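The data below hold one chain only, encoded as structure tokens and taken in the form predicted on its own.
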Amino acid sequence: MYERSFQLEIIAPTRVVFEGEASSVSAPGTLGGFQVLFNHAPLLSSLDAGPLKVKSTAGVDTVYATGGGYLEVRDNKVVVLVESAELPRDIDVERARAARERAEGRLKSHDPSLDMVRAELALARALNRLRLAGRR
């Protein structure tokens, strides 16, 4: 059992994904991955689409496929605001594959009216979901 814990909230637009104590959280920061532990310095970071790993006070790891967002650390409380968060077992693999194919098709089209950043983000989200579901 880990005695040094902090309050963690993971919030998506439609629901509170997690609310409780954690001993660590590892996040996919836009400037590189990082880990938050008890008594971490105040921090505000943007997040890329990627795995968000939470270690419970019992030492159990839970990984969420996230679609990007923000993380704030202040006074042993961590708030993660994400576009989406799914457990690997809840990922619809066929839907993720279809999203990957659509994004790859858009990027290959070289259409000048295409929002390249949006297409690249869609591809990153789909690849993250497939990677965590174990079916790339």
The other form holds:
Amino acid sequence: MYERSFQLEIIAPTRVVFEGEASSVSAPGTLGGFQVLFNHAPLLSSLDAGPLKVKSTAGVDTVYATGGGYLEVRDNKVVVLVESAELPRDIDVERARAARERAEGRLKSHDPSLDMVRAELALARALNRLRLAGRR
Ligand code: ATP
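Got the form predicted on its own; any chance of the form predicted together with adenosine-5'-triphosphate (ATP) too?
Full assembly next; the chain just shown is listed first.
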């Protein structure tokens, strides 16, 4: 085990996305992006849609598109509960484009019966997926 690593779990509703040792995690915190390294102070943060970057003990970076969630740090154990997390190669670009267009249409409509916050969040997820898939 790399001596400045910590235990990391990334858990989505239907699967364990990552379980193992990592040397760094960079996360899209609701109050701003942040990085967790070995011996980080205890922390609980909500996450927005954005890139979730894991550096392995060998120094290799893996980026996931996450739809938001929570991250907790305690005693060199980091648990990330995410609504969704995809590797760039697993992102369905057409689906993300369709989601972006739906959300943009709702936001432009000014229809008072629509939930605009929900549309904003859907747009943020779609834009993040397209960015990480390299299509925006
Ligand atoms: P959509 O309206 O297309 O469902 P969404 O942003 O509402 O998009 P989520 O609720 O964030 O979707 O995700 C639901 C599930 O679908 C998750 O398992 C997520 O990983 C997957 N998912 C959503 N969009 C994509 C995509 N473009 N490519 C791959 N997986 C996706």
